[in-house]
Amino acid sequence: MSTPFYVSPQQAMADRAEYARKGIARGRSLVVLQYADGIVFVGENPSRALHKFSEIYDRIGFAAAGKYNEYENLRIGGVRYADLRGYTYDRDDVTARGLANVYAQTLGTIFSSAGEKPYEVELVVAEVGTTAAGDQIYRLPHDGSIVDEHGSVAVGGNAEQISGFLDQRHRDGMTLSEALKLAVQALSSQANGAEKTIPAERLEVAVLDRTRPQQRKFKRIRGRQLSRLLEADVPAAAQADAVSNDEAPEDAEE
């Protein structure tokens, strides 16, 4: 009887984490930014349906760069747990970091487990306030820690390097227009120097804007919004008129 092939726990475990990256690197990078009214979510996406970004609950956004699938069904577990914790205590014990706690619990889990692969997902839970020093941003990586990130934060396949971009590039209280073309110009970055185009159409872009009348903060930017905001100036009172004309919050789906 030959001996069984020994793999020790820290191979195992590196194996596992190199499979995850490897697949994360794959999908299109995605940026989260702070700006003077909230946080921007500003990811390259050419698909209309299959989103990068959803809302979780009132204040509460979601992020994901990686396997769609796999992130889709975290997002709707996600999505179960606000709505259930909201009925059964108040709408003001859904946050953030809750959040980001029972999906560092899902995907250590996973990660861990012999039994089945590990997701190839990274994840932004970002919870607006009602003042900048009140808000939450969290990344959690495959493996299921989690990261208090302030400012800004890129993940998915150049996720390094979009970062090291925006901490020499963004400060705190930048206009949503300023934050947008920062965005775009980070994920446009090329290894080499150079830069891609991306044209509006392909751009994902929702906010978590604080200023809105309603309980909902989560609003998606497309089209003739989108435009103006990428325009070279655009004047405040223009900003404010984009992001509140046009469209009506979007339900949070289950």
Given for the second form:
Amino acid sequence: MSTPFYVSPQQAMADRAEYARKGIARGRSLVVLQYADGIVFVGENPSRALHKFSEIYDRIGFAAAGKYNEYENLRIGGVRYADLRGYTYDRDDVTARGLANVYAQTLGTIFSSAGEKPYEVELVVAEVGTTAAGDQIYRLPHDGSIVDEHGSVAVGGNAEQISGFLDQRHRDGMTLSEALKLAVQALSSQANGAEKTIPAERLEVAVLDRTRPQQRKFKRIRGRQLSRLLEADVPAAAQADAVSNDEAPEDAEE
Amino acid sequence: MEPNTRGTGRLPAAFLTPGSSSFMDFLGAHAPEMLPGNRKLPEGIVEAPHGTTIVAATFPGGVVLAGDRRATMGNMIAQRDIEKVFPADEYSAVGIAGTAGLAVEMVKLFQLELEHFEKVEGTTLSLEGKANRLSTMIRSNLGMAMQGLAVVPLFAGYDEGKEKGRIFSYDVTGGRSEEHGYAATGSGSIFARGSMKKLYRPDLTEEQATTLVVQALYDAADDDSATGGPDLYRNIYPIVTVITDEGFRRLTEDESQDLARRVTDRRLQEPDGPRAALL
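Having looked at the form predicted on its own, could you now put up the form predicted together with the partner chain?
Below is the entire complex, every chain and molecule, led by the chain shown above.
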């Protein structure tokens, strides 16, 4: 019988972290920003059916970068968690903090269990408050840590650079249009310093809008409303270009 | 979420197992004791407050669903301002007659079922799908119905595919039937249905349809002691909801007060209400 090779715990963890980070880096980045009336999610996504952003509960939204089947699984788990909790207690007892904790425990357990492949995902859980001061944004990297973010956050492959870009330019109380344009600008700047154009058709945009009269504050922004908000930034030529673009499923970015 | 995240605090395997988009199915598999139908039944007949009359009528472009405000326990009025009509989702509503406690719980679960499906699938159920889902829930309550705790809802919604309002009525076994034009359920429904039968026309406007259902509720309250009429002294008026292609809307307090007052003012002159032509 052969003796198994010894791998130090530090090395094993570093390998797993690198594996997860590489997987996440293959996906496109996305950003989540606070604006005057809530929180906006912006990402490049050629698919209109496979979403990166979705509603978890009344005031809670979810965003994810990385491997689609893995974060979709976590998303549905989160919806089940939130719905069950709201049914057991009350709708007000479902909070982003609680959800983020459960996600962190889940990701952390998977990451540190030797038998399981670490998830190649990075999540954002955001909750819109009744005022901007009440907004909460949590970033959850692959290893199950939680980072409490303010103002703006980027996740995905190019996240560090985009975060830097946003940190310099984001300010409190931006209008939705301003925040959206800033987000698109951030996503368009590439690692090598070059700029690419992301046409409106390839953008996935959603908001948690505290001014919505409905109990459920999550709303997708598409079509005419999106073009209107982007107007100044998207020249007509770029829009015409985008029409001919094929819709590729989100999985294809793996 | 005590029963589910004991231990490490991570999501239990059941939460991450791919499966049905139904919240009830998930609950049935993961926490079956929380489903109303799985509860152990008490022996004998249970006395509990009952809600009474719910009426609905379609008009071109939508549907109106309304309910009175009285809950009774035997011959006693248990509550004067109970709410028995609820939005099920953006384009549908449910009104409940029967045991109030169970009915309200059923509505809560039904709302959650529709919302859960919508969030998981990214699209809403068809109106038929929603109506069938409600059927399943009533069927699971049959045991309690046999002990006097029946829930008999009326479901109304705007069908976006067919572009019209539709009404579904149920019996205690979960039997579902689509009603055309108008429908009523609950103890005062016989009188309400008679009233609507004479006043209903397929070409009503939205305002006429809301007036029609208030007239029908007035007639139900007039002859059925378990149905409450507009309470002018306490300012308690029927709940009237309208569902069109713009979604669900509940008439504001002022609107339903205005509507109820117009009907009651006319009844001062004509206690039996508007009359249909003889031929």
